[in-house]
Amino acid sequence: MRISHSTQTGEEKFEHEIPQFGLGVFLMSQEGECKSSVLAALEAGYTHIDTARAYNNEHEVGEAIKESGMDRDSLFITTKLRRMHATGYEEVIEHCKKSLELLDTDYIDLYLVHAPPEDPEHRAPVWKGMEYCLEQGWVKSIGVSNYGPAHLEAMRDYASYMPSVNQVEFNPWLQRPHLFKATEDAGAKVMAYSPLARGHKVDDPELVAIAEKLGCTPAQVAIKFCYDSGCITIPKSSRPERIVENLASLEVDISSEMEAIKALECDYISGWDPTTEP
């Protein structure tokens, strides 16, 4: 999948290829857990790893990549500026450099603002800092996470480069058509986290019935729904067998049950949701 940044003149800048499927490493904070998960994912054929400063495991992602022996250019690393660090231009530069150091890499493929800065006055200078990191080549693409339609619209007044990605919770139970359209209108792709609603809905009887019809697991149905909806999809797992199962979701044909899956929509938010904040 190709991502890029829309400019105020309508041009597309800093185009970059992103693997549409990847491994999320949220809540992998036990020592060695993230590293072993990343190694298992790389061995299974994943090429995209999604981490964040807030997860406290960027260093283990870096260690796993080095240990794997894989060429850095064949991999895609996403990480995020922590919300508490999103307070100004200089702070962005400082923490981008720190993430590069922890990941032990020369560049980050996609760098996201983890959530809209709590102080609206900080949003423009933070984004200007992100743009500086992009122009320096420290990061190949920049984007946002947990931004709502109003946040994206406000960016048009201060962004030289609109975000390439908006990473939000998205799954069969939370399909967010208004936010999806606002993201696309900004020239960005939707990146779906919590495709399984943090596991809360994996035993949903309707989902189970759909999976039985299709001959796959309920988790595979939910993951493939996100993928087929056009989202960059990053299910999280630290179990090697589940990591393999999640990747196999891509081989599942859910087209015959797409309407039934869409009917699961119930506006269910499993985690935090800054998208509606002022």
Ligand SMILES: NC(=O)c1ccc[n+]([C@@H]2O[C@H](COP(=O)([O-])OP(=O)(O)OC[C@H]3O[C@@H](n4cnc5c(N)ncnc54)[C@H](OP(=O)(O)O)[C@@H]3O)[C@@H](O)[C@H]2O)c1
Second form
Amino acid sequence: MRISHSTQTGEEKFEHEIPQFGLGVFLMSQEGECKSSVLAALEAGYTHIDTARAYNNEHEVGEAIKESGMDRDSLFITTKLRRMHATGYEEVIEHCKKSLELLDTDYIDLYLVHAPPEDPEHRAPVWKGMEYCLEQGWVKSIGVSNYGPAHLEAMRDYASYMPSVNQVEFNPWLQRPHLFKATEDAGAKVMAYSPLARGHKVDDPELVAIAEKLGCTPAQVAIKFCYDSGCITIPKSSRPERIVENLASLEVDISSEMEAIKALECDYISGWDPTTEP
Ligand SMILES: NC(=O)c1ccc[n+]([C@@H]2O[C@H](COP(=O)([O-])OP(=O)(O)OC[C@H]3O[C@@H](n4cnc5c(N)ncnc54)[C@H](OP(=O)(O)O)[C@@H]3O)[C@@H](O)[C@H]2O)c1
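Here we have the form predicted alone; I need the corresponding form predicted in complex with the ligand.
Below is the entire complex, every chain and molecule, led by the chain shown above.
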């Protein structure tokens, strides 16, 4: 999938190709868990890893990539500026350099502001810092996460480059049409986090019934729904067999059950939701 950054004059800048599917590595807290999961994913054919400073495992992602022997250019790394670090221009530069060091890489493919900086006064200088990192080539593309329609709209006043991506919770139980449209209107792609609602909904009887009709697993239905909705989709698993199962979602045809999957919508937030903060 192609991502880019819209300018005030309607141009598209810093275009970059992003794999529409990847591995999320949140909540891999045991030492070595992230590294072994990333190695299993690369072995299975994943080419995109979504980490964050807040997950405290960027170094393990870097180690796994080195150990895999894979060409850096064949892989896509997303990481995020931690919310507590999103306080100003200089802080962004400092923490971007730190992430490059932890990941042991010359560049980050996609660097996201993890959530709208808590102090609204910090949002413009933080974004200017992100744009500086982009212009330096330290990062190939920049974006936001957990930005609501109002946060995106406000960016029009201070962004030279609008975000290429807005990473938000999205899954069959939380389809967010308003936020989806606002993200697209900003020129960004939706990146679906928690496609399995953090695992809370994998045993949902209605989902299980749909999966039985389709002849696939419940997790595959939810993941493919996000993917077919046009989202960059990043399910997390630390188990090699599920890592393979989740990638195999891409082969599943869910079109005959699309209406039934859409009907699972229930406005369920599995984690946090800063999109509605002032
Ligand atoms: N920007 C943000 O604020 C934000 C917030 C949340 C997440 N994220 C990103 O999005 C990624 C994915 O979201 P998430 O980790 O919250 O949740 P998720 O991917 O929706 O669900 C992960 C949970 O589902 C289980 N699971 C995975 N595959 C399964 C399968 N095939 N069958 C049954 N259970 C399965 C996992 O357990 P096992 O590991 O034991 O398999 C884990 O408990 C994160 O890792 C992170 O990279 C970003």
